[in-house]
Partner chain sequence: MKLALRYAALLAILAISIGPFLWQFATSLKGPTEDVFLPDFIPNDPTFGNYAAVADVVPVWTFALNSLGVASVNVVTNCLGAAMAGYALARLKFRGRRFAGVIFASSILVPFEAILISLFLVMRGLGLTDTLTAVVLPGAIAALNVLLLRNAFLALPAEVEEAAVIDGANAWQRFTRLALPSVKGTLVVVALFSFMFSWDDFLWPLVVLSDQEKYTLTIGLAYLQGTFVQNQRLVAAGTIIAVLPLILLFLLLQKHFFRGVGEGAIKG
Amino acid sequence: MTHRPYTPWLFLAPGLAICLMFTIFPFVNMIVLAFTDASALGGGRFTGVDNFVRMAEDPKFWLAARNSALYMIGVVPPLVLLPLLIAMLAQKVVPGIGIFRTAFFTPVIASAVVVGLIWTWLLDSRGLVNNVVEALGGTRIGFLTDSTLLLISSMVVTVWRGLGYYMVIYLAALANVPKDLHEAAMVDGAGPIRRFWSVTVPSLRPTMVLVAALSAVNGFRVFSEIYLLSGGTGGPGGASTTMVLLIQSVGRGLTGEVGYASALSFVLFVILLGLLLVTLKLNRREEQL
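Please give only the structure of this chain, in the form predicted on its own.
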């Protein structure tokens, strides 16, 4: 049976059309709009690099970039280490381990809105945590009304939601750690802690780099946690605004500045691309060791 040269392209055409319509075209359109003064009502004149010059002079941009960077720095270490420790516990085959794994994975599949409502109920000035603090003789803490505490509270929610997801990645990686290395270390008299640092960690290093990359990208483009805990305001006076929250606030509504929001999105894309390239380089170096 013979095939015409264009036959494979006929099978690929539906997928390519969907990719072109929902991925490539919006991305290219975003880059084009970044160099215009387009509004939500359409149109827009070519303005060159005016949006980027405005961005460099915009204190809101620098505040959002700083908050996003702090957010990334705050969530990456716990999201690299805690899921690893949980995965090491969860890989044990003991009665009830399924419940343990499910408990940590449930936040991953929970709706962001539900998660936001739960944590708002917990951390609100009249919430459960503050009621406990007051019952113990303390004063109520402004978890959601202080800009710094709001960022930290959002980081806690991000870490809490990410534990189960990264735990699954580590569970898959732990299954591939050679058992003979552990057995050889045990014969040499190495205890559990020594085997962890000398066998487990070196074997998981590429996975840890991958988890660091994923959590860094997700941390830098955080949106739902800050948006939900702050009620969509970005904290008091917008002091806890992050990059994605700034893009959303600039580009939304009939008065939205789509051109400027596109320029912000383009810069965010460049930053995230840079993070990924650095991580890929680190991962490649780990694999060569």
Second form
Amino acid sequence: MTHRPYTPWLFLAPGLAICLMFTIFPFVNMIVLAFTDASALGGGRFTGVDNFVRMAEDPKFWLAARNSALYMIGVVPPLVLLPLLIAMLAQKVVPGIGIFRTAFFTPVIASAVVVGLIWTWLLDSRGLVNNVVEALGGTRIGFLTDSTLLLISSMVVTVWRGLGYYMVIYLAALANVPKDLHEAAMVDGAGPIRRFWSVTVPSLRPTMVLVAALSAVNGFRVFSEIYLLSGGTGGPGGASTTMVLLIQSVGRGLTGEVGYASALSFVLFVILLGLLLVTLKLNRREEQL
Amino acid sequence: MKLALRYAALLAILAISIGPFLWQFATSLKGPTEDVFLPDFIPNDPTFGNYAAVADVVPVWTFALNSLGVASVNVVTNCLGAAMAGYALARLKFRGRRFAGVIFASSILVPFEAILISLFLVMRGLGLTDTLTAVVLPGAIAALNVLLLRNAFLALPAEVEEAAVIDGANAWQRFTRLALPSVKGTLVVVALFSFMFSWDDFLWPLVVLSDQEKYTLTIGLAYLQGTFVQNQRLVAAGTIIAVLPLILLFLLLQKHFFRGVGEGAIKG
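So the form predicted on its own is up there; where is the form predicted in complex with the partner chain?
Next comes the full complex, this chain leading.
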């Protein structure tokens, strides 16, 4: 033995304490609370599956779940494809490439709040985008006042902010694509588009699945973009609300329904875990092929 | 010709990714008589007055200090606490190591949004709601960083440490003098991301803080926009105050960040 038996636990104590107190315990407690009618003031009796029955009958839940799902479906394809194209552009080492890579990463560094505020102003009825639309002869568009357009605008912001992040993941993966595959394809007379589909995409498929999983999970749990672009309301009449916005508004404050919010959180967790499991399975099948 | 096309495409993406920031910066410099709706990137009469004015309207420098304090503590606790735990998992043999590893691994799988309300109750139970301590604690030692550093420590050769054991170094000495200096690269990444994550966090401070004096920059800005949306110059100044330190920090550390990626690309 090169150390006393309790030494490792001294090393682990701070980390374990934080994880147990602020992740594992709240998680277990959330599941327990989901089956009670606990309020913001505490207490709560065991009510079985009442919260889940209520959820099934709650139009707000279905609206939020639908919006979160739509959000996910909307952001995944562009976030899988566009950063890949950008990474291919930024992969080749040409003079000044560091500046480009750093600049492409800037939206990732800037907080969701800064990004949300900038885009709120760009998409405002008097904003820059609408000025361009008008200059081109169109009429001003209510990007932030129509519930569907608000969802789509938020998706655009999410995609814009994600480009640099996923680009970096693709850059790392592209570096591992064997060069001779490209050279062999070139000898066979394959053009750049042909090579993209028959060399790049197949060798990057596991990375693409990973990006799809990450962007799907992040898309489903969207909060900041919708919150900020709607000025905290979740859209006109709350029509653009999402799961996390709903949990936040149900569970917070003196009137917070902690039991019901926990049941909603539980459903959110199950959906997100399901998404991860599906992707893991896809990836495993990929490896078997 | 091909190179020209590549640069044209790169420049187009550059414009899309930093154009909005430049426009926001330009807006923050515009004087009260200038039209903020026009797509003017160069203010006629640039002024820093908006930065002073935004501080008169909301205590934006207090918010910034709060954010800076929270983010700095987060960097220190993550680099030190996660490294300690990662070191124990990677380099020390003891009963229960697997169990400790499983706790960290399962923590990663819990989405923060799902424990939001429950976590708020924990903070209330501890009497910490509406304190900056409550903002720091949940992410103070992130499980992901523990596992990142564990992997970094695993990669170190065993011989060096065996030599140190023979020289009579105890576990703490081996950790601080041998292991920690040799994972500097991973520590930079952990530090950068801890700072960024903490500085940018919005949902948790929004839920746990209520007293305006304790606001961090992100919720301070959302509040600023809600109240003074009519004067975009002030909101713009606020967002620049929020984003500039991060951009500077990233520029300082970007070499470390892109090094792995860049090296791979050249070798590729």
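Numbering follows the first chain given and starts at 1. C-alpha atoms forming the largest set that superposes within 1.5 Å between two forms make up the rigid core. In this text, all values refer to a predicted model and were calculated from it rather than measured experimentally.
When two forms of a protein are overlaid on their rigid core, residues whose CA moves 2 Å or more are considered shifted, and N176 is not one of them between these two forms. Taking 2 Å as the criterion, L81 does not count as shifted between these two forms: its C-alpha moves by less than this amount when the rigid core is aligned. Once both forms are fitted on their rigid core, the CA atom of T106 lies less than 2 Å apart between these two forms.
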